[in-house]
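This document opens with one chain alone, in structure tokens, the form predicted on its own.
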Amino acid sequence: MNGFFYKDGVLHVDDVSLLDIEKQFTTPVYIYSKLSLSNNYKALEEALENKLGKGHPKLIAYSVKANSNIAVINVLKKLGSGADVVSSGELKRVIKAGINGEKIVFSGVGKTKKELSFALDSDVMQFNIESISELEILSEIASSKNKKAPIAFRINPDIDAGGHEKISTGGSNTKFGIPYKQAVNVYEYAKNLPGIKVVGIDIHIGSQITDLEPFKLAFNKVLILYQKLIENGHNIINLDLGGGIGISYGENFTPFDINDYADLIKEKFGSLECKLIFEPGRYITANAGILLTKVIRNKESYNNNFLIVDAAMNDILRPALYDAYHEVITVVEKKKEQEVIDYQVVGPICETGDIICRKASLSNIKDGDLLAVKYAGAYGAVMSSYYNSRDLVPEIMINNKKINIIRKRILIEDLISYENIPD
């Protein structure tokens, strides 16, 4: 796992005993490591300059749901980064990290009149326009305001992207974007909108993509786009390509190597002067974080094993919500001589599907270890609620042997301070 690894028998995350991060800390808590978030961003970088070249006009926009912290979004802002956003919280966030708009693509299916206006008031770079009607209170706010809205339309290529179908987008029957057959007509129509300037193509069709293919069908149909919109006379300038970049999450098999997705890039629009925009979010962050949990109780109930912990499902919820799977490993390395025993790490949340991990395979576990729950950097904390009246997680980001609190823990106290009876 990239920058974390075991010393003298202990996990550690960039040289700091998770043992050490324990004594400070109440668990559960969430774990960055600034080493992973920066490589894997670097790793991605290079791939594409390799294959492209470092001339062609790209940008790398961090898609910031799946991990919305400003500390994590800075230490990719100084390494060069943009931003994917799709609200208006979202947009606040990056601009208080300090991308500029010039690197933000605004994105999302129910952008409100408010969200526009004050994504036009920031210059972002480009609107991922996902429909007729949006495009329209688009024009109408940027003609009040005098100013050309940048846009791209959202095409749905109706090409299935594999993987848990609550995180496949390019399909017919998601929300998500415009109709393959009528991109040609509704860019036709945006063409002569008051206060909108067409500026590219965008497409995403899903998360979590561990086979190239899916990715082929989508770019072929992106190229034949491109083909007829410039011939149509549209500057199409910025071909937004979208994220979904795959993982391994422990289990065995293996998603393509990120060299092999450059390689693919180069041969569909190595050739092109578009901008290539790419919107990855859990390749970069994923890997770079764990969930830190202490086993309550170890409880056998018929013919199951449970590791009852003290992280649950408001702090982690893909597990519940996807069936994801997550890898859960001992922080005091396990003796290769132990006896293994097959577990079922759930929380105290008052849920059957309260299940971080269905099947762990760890040594006799006793009440007090520590557990970290693995590839918790995406999808973790940005999705924690206070359900069960719990309190949100704190985040602390490693770097060079520093421990940075990024987010403090919220107490339930601070939350129902916002609450009133009424007379």
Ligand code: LLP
Contents of the next structure:
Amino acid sequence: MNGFFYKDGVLHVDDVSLLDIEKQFTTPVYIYSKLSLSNNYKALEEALENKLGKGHPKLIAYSVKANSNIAVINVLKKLGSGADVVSSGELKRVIKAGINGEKIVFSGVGKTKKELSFALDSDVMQFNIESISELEILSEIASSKNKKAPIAFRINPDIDAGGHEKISTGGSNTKFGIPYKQAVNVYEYAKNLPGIKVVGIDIHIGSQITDLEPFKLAFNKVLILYQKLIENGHNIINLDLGGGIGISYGENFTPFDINDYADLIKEKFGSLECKLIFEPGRYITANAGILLTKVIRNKESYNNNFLIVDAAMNDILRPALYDAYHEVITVVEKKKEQEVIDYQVVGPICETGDIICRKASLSNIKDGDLLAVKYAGAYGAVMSSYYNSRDLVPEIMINNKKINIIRKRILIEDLISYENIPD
Ligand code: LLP
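Please move on to the form predicted in complex with this ligand, as the form predicted on its own is already shown.
So here's everything in the complex, that chain up top.
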């Protein structure tokens, strides 16, 4: 069951009324359901275990960039999750949330020496390497610590994952990975470096992928490479298949079923003895969160019905950055007979692009009404900023009817206190 539902005409999260939450906290505020987070994780785990068998070695390494609040990471950690991190900041978060190095994968196209060194000290299970120079530097640092860094190369298979170009990563015109044709050679080179131990292959072709076809094509390329590397004497024990599983944002279409994804994994990799690593982000957290916001003002202008709300593009950037759709619903359920109006839900920021939803069909809305921006649990709070000198939005997690503040509102006064007027 999804954690957000109407009860007695009011939107609830895990049985807590959003009207009650609003009485205690000022909007805008992110609200997560611990139940939904857990259910999403378990749904993926169960689908994989049903197809691959419970004993098949695997690791779900939650991709922390989707929602890096330590409380969220900790919920997943308790379910057995590992983590995919892309900076020392994310690494610090997952360590704080209780995940050990042996379940941490370090990804990222521009890791600094300092970050590589910190990750080596944290004994991460795998570095996903994206260039020869990164490999050489890692080897040097590892050797100086008398260590061997476990590595996989992130291979760029030159496959278009579909979806928005800003989040597609597997094509030949992106900065990511090692070109597929060079893969065999880079593995040969890595074999002889003193501070390196080759352990795996990694791919990640993009995000919000809603069709299985690009995965199929990419996995085929991984399999071909795997066979060649084994023939060449490499000990490939990990296959990191990346993230990217798409979800519905409330539009009228359904992405592939998670069981079909698991079927594909079984078909391609089920007979191999490698540990299969998955790096889901959005699939785990997106529908486990909403952004609660209040209407400041109704405004009609020319033929538009604007709802100016107290959340803005600094709080939820996806619609402005990717033209992404997030369904917006009212906290008080619309009655069936009520007339519907098409609104543009916009924020108070001084930019035309400060749009939260281009078309929300809602019943007659009054100033002060509460709205929920759905599917905001992934790439929501993590991408927020204080543009227009607005506070940084707080985060709340509901756990068994209990309201937990998991990030306090960061006030503009706090941020100003870091600034200084020189003499
Ligand atoms: N692994 C790697 C190496 C990644 O770069 C990403 C996401 C993931 C895993 C997780 O992907 P997911 O399962 O969440 O699709 N801000 C954009 C999404 C950017 C994704 C970046 N990489 C958005 O709001 O749609």
